[in-house]
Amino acid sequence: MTAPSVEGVALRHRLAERGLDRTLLLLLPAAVFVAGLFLYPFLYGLQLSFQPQDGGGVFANYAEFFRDGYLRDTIATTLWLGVPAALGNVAASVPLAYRMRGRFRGKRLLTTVLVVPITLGTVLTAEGLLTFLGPTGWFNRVLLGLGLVDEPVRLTHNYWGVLFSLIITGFPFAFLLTLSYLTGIDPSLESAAATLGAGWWQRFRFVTFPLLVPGLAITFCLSFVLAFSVFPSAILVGEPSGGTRVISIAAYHAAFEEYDYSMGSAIAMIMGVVELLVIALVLGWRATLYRGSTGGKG
């Protein structure tokens, strides 16, 4: 072996000891993809947000957002939609996933039915809500026919319409994630508790649930991000200029109706910061509850 080749082998060994080897090059295409599709647009939008269209300093857009009550209130409106939707999806997914983690007849069919909303899309879901829960939908026709109400119950083009849409479209993701976390927990732990006389509720409360909490926190975060970015539902089955004027609508209005791309970018940055704050709070809460292993896939 020649001297250059010996030096090359030695260099590769030194790099491998530091975690740098040829297999690391396999990450290069993914890194380029992330940088081109996510990192560059983010950095471009960030610097654009500091270039206000009407001048006034680098923080003029942010100051205007928090000074304008109509814009500032979109944060609370979006949180009031995103947090309950995420909590509802997580809460509904736990008992279903807990029951379906074992084997039983019809499990595949039931799972398929529960995740079908993934294939519907937001527009089709909104159309279905308008058809079934609208003023002339079957739900109101039944209530009116039975004499339970004197006028149609308003469940669309308001807060409830958007919330229903977020739950329908977000539940399959929460359910699949919760099911994956539950199946990653060793069932022998519950069996051991059962041999000590623990009932099903005690097994779930003191064995399964503590191991599931880290996974539920991640599920909530992903569900919340999905719900917080609501846009089509807030327009199709909500009240975009009133009670469901979420922050994404404000960003769209600034960028594509007023053609103030700098302000639109600033609103998008604020939207991202709010999401990160909520996620940080949830993950901080997660760390205080449980510091061990999640028991499997968590």
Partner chain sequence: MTRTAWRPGTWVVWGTVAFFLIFVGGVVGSVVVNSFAVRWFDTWLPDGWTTRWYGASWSDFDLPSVLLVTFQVSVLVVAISLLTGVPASYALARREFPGKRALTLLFLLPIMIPPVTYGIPLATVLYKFHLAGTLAGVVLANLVPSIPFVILVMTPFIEQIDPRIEAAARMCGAPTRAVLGRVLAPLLVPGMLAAGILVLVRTVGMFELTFLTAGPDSETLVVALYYSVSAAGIRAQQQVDAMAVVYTMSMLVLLVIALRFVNPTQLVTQIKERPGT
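Mind pulling up the form predicted in complex with its partner chain next to the form predicted alone we just looked at?
Nothing else is written out below except the one chain.
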């Protein structure tokens, strides 16, 4: 090694004092990719959305979106699908994960089976739902056979089909996430509560649940992101021009069917903002909770 010059050493010392050294160069490739492929297009889309194709001022696209009921209502439609799906998935995960937090035989098998729907993805789930829930599908056959209904229940090409699709792909996700948060809570806390006279409901209510809530908030956010970006299933098992015309369909329609990239970008931006608003709301609430250690090791 050659001895570096005195000024070089001094500069390096000053940088090292602030935590900068050559190791940080390792960040460069990833940062360049993310900046070029995510940040730049995002900002490009943002400025594009302020340059409406049909003229009419900087905010014309946004004004148009909120004036046109057919576009504006997509926000409500999307939330009406995404929020119940995410809430329901999280709510159903809690008792299930609480039951399954210990070790038992077959736990790995069960979690593996639960992972399958995640990997199937939305397209296959939609295709399967069309056959399974369709008027002549097995589901309606069972209901008819049991005498629960007199005629097939309509569960596809409407709100319910999309909701089922969101539950099938979203529930395992929420469940596994909840389970991993729950196993991070030191089991001796519940033992301690038990020796202090707390029954199972009190142990859950006063000890486990408060420690789990911050994790549930994150689980809700991630489930919501999944459900909010619902796209293929809303087209395939839903009613893409009516009851399940979600905001991503509107954005896709504007950009790739009407070739109005400016409007498409504007809708995409609105979509991002709405989603981030919901997440900010949840995280803001989470910030008021206890979020420290949950006693788990590591």
